[in-house]
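In the block that follows, a single chain appears as structure tokens, in the form predicted on its own.
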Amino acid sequence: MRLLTHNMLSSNIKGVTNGFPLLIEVEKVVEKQVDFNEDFLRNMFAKIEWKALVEASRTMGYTELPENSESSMLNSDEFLRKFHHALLELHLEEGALVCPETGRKFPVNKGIPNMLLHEDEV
């Protein structure tokens, strides 16, 4: 799973009001080759909540991403390889996303996310 998709789950259990940014709990992450698109990113940069993602990243071992961003940055070759590495060459192949509020554990299954909900969740 990238950290885009990442970026765009929550969790949907009923009754929380707070399922975004799913915690991760990583077991397994597997880095993948991904052609660069600087057109894909600059687009991409507006719909990111960069908060959630540079505490994914780091959480995955990518450290690289700066604590705050803004659109200027977007000039920078050098910022966007490194929004391009976490973004998208980044995958968590095996683990958990954890709702922040209730503690739920999603697991991911070969880089493929369950966020299947129980019955008494939905």
Second form
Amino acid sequence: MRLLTHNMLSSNIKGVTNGFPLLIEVEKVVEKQVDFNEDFLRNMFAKIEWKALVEASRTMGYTELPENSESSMLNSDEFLRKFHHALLELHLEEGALVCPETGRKFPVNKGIPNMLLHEDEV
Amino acid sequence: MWYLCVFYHRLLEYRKPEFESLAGLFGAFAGTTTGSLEWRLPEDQHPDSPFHFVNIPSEEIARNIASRSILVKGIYELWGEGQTFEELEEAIKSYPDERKLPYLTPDTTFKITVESFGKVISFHEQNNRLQKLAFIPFKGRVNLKNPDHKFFLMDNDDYGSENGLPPIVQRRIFFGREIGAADRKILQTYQLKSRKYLGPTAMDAEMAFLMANQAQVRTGKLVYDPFVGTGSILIAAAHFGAMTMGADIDIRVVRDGRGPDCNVWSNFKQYGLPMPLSLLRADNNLPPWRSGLKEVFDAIICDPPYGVRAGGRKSGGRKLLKGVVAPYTVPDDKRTGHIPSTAPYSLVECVHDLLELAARMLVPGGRLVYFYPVLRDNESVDPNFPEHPCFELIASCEQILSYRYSRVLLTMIKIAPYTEDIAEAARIRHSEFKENHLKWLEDGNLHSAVFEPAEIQINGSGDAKFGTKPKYRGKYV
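Moving from the form predicted on its own to the form predicted in complex with its partner chain:
All chains and molecules follow, beginning with the one already shown.
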């Protein structure tokens, strides 16, 4: 599961007011190379919740992302590379995503998060 | 400029929409990606005929459309046409020299292909026809393998009515210079026969590419399939350079596949395509997106379960939704491995959820391309396709699957933003579906309509209802 995906997911359990961002419990992180595409990164930048991305990347062991960001930073190739790496190349292979309010764990196995809600959470 | 477009004679309703989608992709409609082209039918031709004239702004756009398409056999600059070879010769002779001479020069190589639509002509006959072009001053050398310029001499003859080809009034002969042609070799590369991981409803390669073309997929775009299954649709999108994402409610299909070397990832690896950015297990009925998220995907391409060959599922449990049991709490020690029960998902609700997902998550101008099943019992009545205030339907292409039903590929484009009002209306509908769960399952149940035993009617001459094959196959191709 990449951080791009993590940035889109939230815990939608019944009764939870704000299930985003999910906390990450790391068991196994893998780095996978992805082709660099500047247009794609620019498009995604506008939709990403930056704070959540920085937090998540730190949990995964990557500390290079700046605390805050603004669109002018997209002109720097160095920033784009770091953004690319954090967003697309860090991969949570095994672990869990934890609901910030209820503590309920959504398991991540073989890189695939299981976001299905149980019968009483619907 | 007007060009002659010759289509492959299959999936007839898909031909022009694919062409126009690709035209939009390659800039034929200044400033926008959607539009329609001017088409003209050659004399004495039926609309189902493979020969059509089309007006395209430039030769470069024409070439791009042809090479990316699946159904365009070729786009040609027409040098002449006629009912007879004499008429053809006259037409070619009066075609301006400045358009012809650059391609006939001594330092070029060329090849002329002689074909006849709907039949195979012998080598002898091909040569005869070639001789009729002897008046054209070809100065270059012939190169059959890799010529600089390719020419086509094609005709469309009247073969009578029993052959399953579109009826025409008179013969027509065309001669032109090829601008571009489809590369159908990719169909063989990606054919399902040799795919590592297949599922019962995996989309065949040709159709997957057509869907990707309808969605104007290209590099740098993000494509989502909410019913990803084995990833057959995403493969086509990845081939055209897009980043892909998929979700499915069945975790076994998405995460496990049939083993470590036989799963969605191995499909992408098989073709050397970039892996999907993410695959997740999610219920389209109760999606896991954070509340501020919207306008993320450039295209959503999918084949929703219509309940005929594969039934859809959503969260809930059958008994839960019937109100027989109260929602139960899973004991803590069993929570981690718990697989939540799912309930049948009616087509109506499934499509409603898909449209809501697309309305919210597509960028403005983004395309939703999906299949919708239609019963064929009243052929003359126009089916009511799903509608949504955020979308405009720009293409519907029918593919007949059986005597009973067909599927229609719908292409919708997002024309209005997803407002709070629309979201509210959706929430109300969602609760209504939940309340009337049983009603939606029984109404319009496609599965029973398709698999109901037929009543065989015997008519006067003793032939069974299914005895006579239609003479002209039309949309059956």
